[in-house]
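One chain comes next, on its own, written out as structure tokens in the form predicted on its own.
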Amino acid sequence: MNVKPITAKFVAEIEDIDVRSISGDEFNELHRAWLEYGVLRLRNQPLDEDELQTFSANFGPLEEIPLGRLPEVVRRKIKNRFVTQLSNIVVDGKPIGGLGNAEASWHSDMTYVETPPPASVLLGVEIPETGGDTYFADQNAAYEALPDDLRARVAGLTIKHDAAHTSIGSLRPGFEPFDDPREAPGAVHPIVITHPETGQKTLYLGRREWAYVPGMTLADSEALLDALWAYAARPENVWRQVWQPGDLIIWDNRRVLHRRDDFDQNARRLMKRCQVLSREAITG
């Protein structure tokens, strides 16, 4: 297995494995990667459902798919009940996975939860000809580049993660709509964390949209967290990912922020996606 670094200190590319049959020692070094790194790519993994959970499950249990939130007839044709397909394909009326083909603003997955993933596993599987890329954000780099004022003046504070939008902006099933980001639900986490496991600062934003710094009024809490977004994806720390088929993406959600491109809705985009749960909250 070889570790190319795409970057210093942020993204690697493991070239010459194949995770179906990686042993613990070869684990043990590509997770050695991932915290260092943050984000890995590994091309040529042409892996079916369960050997994408097989491998994800390295990393930790894994989440299994809220089949609740899911029509019947969707619910039906799952093989895999901890592969979650992101997709805008179309198969007798119903979509085959979440997301379509919108553009996906900068976030951190899940971090609306009480204990988000440490880790997401994609696998790309069909990939239009252009757009639907996925950009990274290194938010060690980010934290590094707040001046120091700004970073005196977050230490100890928090943010409210909206749980009722998605990524791309639409109202998940089951949340009623609002106007007023205090009245968002969602869990409150550290602006500023400390990695559990490389014990790095680093800024741990979520999502823009519909954000709120508790204890604020409306108009502080938006111009704190505007100043905070304009570290959070310098294009100096930012990573293109143009996928391929068999692509397979590993990120530290603690660590990065992503986000997606849009692309021609008569293109078939299919990724499938294993999220690690934590076995630990978010702590500062």
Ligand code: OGA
The other form holds:
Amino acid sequence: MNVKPITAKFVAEIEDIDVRSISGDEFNELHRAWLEYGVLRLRNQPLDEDELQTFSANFGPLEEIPLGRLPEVVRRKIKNRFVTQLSNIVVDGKPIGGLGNAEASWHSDMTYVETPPPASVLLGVEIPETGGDTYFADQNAAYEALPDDLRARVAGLTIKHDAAHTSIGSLRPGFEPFDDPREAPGAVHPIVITHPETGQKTLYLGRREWAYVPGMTLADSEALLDALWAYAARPENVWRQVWQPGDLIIWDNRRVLHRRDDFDQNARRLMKRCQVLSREAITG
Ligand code: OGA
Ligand code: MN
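Provide the structure of the form predicted together with N-oxalylglycine, given the form predicted on its own shown above.
Expanding to the full complex; the earlier chain stays at the top.
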């Protein structure tokens, strides 16, 4: 197994490994690389759902997909309750996965719960000719780029992370619409967190839409969030993944943001994802 950094500190390509037959020692090396780089890409891993689940479970117990929220027709077709599909493909009039073909804005996954997943494992299955690229932004670097006065201002402050909307901006089933971020339901986390495994300070913004800094006026909260987001995804800290079928990306959801380009609805895109259950609360 070969760990090939794509930049000095962020994103590595893992070569010469078939994750279907990964040994304990190899997994430990991969896990160390994941903590060091935040994002790993492994090409040519054409896993089925059981293989994706088995490999992902090396990182810890997995999140079950929220079956209750899915339409019955989709629920009946689910083969594996730990694998989520993201897709624009429509079968019998129903999408077979989440997010459709829309652009997904910068976010990390499920930060609106108290203990968000530490790792996400995303497999490219069917990939359009163009569009649907996924981008990752290093939030250790974003924290380091903050000017001293901004860093001092956010020490001890928190953000409330909106649970009601998806990363394409649509309302999740079971939530009522609102038009004031102060009313958004969701977990509150420190703006700067200490990574539980690396000890590094990381900017932890979740997503811009419907975020709110508790204790502030709405105008002050909006201004502070805008100031922080100006540092979140600077081009020098962003890496773009152009997918091939069989690409497997593992990211540290505590340390990186991701976003996705939209793509042509006439093209087919199918991704499969496992998320690891958190064992640790997010702390400042
Ligand atoms: C995700 C996600 C983007 C993509 O899996 O959490 O946001 O490229 N995916 O489909
Ligand atoms: Mn996501």
